[in-house]
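Here's a solo chain for you in structure tokens, the form predicted alone.
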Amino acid sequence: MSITSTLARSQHKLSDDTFRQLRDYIYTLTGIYFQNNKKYLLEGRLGKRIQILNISSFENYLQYIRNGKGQFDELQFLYDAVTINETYFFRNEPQFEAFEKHLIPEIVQSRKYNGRSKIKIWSAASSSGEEAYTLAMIFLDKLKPRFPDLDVEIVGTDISQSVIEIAKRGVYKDYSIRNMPEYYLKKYFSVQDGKYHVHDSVKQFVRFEKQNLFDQSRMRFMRNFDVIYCCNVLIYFDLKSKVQVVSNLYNSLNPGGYLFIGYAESLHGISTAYKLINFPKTVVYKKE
């Protein structure tokens, strides 16, 4: 190895003094927090991308995003950095049941007398919008057919643009529908030079947009909403994060609403006011 590589590489180690204002720095953005046992990732996820940018440090590009040369776009790459867009289609099945089966007819249930026929849904970490589309699906197929007076409106969003603009467009590959039924696949997909795109009679039910679930002031916009997932985010979080982000998502839900989150995940330790309900193979969280 060379003089000239060896020097390059040390110049591309990530310091525990600059790991530890990194992290500080993305923890004040996002509240994501990495642990002292996690700098290996920070420095293996933004290492390729100083070398792009031709920044000779981790130091000079800690700089770089703080005094806001290129921030912008700069930040978006952060986000995709420190998060795993790890989705498909279906991807918990036992949630969707008891979402068709429960949640949806409870809810219109309770307003069969106050003439409200649209119910809200948000997918909070929709990645690149499979979930969400999954949702609207199941609306179409069994919902829909059930009660013909109901409207719904699917909201996903998530931290990365880079993901949104690949939900709005809706086109998948292989991976993301291998755990797809058959039926839906032959019903809602058209097959294009191998990629799978999502019909327009899906798409018309869902909007995309970015969304900072740890942003207070962003969040006082995410209103009246029946049914929230948000499944896999708390993992990201320290104690003092998920207690914001849950009780944020809490003032987003109507009375009544439900929450999703992860199998891995509970809410133990975090919140006492929502109302932890069984269903078979999974559990939600009702505001009441």
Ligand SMILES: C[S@@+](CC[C@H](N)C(=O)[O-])C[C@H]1O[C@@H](n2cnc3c(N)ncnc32)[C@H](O)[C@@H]1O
Second form
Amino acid sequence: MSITSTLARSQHKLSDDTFRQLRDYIYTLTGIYFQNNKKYLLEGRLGKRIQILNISSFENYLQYIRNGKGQFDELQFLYDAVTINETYFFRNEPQFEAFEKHLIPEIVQSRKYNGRSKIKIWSAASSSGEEAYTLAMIFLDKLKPRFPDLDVEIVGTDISQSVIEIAKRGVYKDYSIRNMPEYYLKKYFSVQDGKYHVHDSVKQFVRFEKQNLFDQSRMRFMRNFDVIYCCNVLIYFDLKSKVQVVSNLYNSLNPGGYLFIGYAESLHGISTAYKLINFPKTVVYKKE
Ligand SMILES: C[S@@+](CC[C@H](N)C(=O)[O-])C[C@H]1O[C@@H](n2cnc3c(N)ncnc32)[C@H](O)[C@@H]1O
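Let me have the form predicted in complex with the named molecule next, following on from the form predicted alone.
Complete assembly follows, chain above in first position.
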């Protein structure tokens, strides 16, 4: 349903004052910041939810979530309402090229000196899992034959429980596979009822869990990663939350580890801790 029709159905009006309070509440929990010109988005998305709950106004809804009534479940709905989950397989191909051809061979080489044969990869803000499964397919198809002793652990996390459930199922529609090379589709998916099911041979390398990048206490448990993909999520944060999240990701990386962010994102003015490295049509940030 379009936002316009949602608004038409909703009798509730979001006042500027309540918008600011809701926006601040969401920001404190998630780091996601709604600029003033995005008020209509919150009004449309939460208006529908308020109707379902039979709550009479945005003011009462704010009270409802603040008072913690049905807190856990309602926060899930809130997170679903305020996040954008757009993703697809092989979204940014130059990043995957750099990963396969340069980063992993370099990490494998350094492992010869420290004896570890497992690489840890984190798809932070994984949405429904396409990025994490792309990495698992590249590992299986290109890296494992080249480095038979190499093992991998891929973790996909997202703040939204509903996209994590989709990721765990690993069943996708046409939209998700639109950029995927035919070769991978044929080799690592089976088609049932017009949907694409990821093979278990790929799924075995990936696990998914709910994780809020803005939750300092949980972030402390995310450690020793060799490569982190944190793509197309920083754009929803304000400067302060970007700085916090990017600094936490730094602590989550092994020395020599790499961070990818989205094509349209940059760490300029956010962190000087990483070294910027150029690859064809992409850049990556290194923890030295
Ligand atoms: C546009 S998707 C990007 C998916 C994937 N990384 C990609 O580039 O294709 C952004 C994801 O970030 C998640 N997200 C937003 N705020 C978050 C937070 N504070 N912690 C974890 N995930 C968050 C959203 O739920 C959404 O699934």
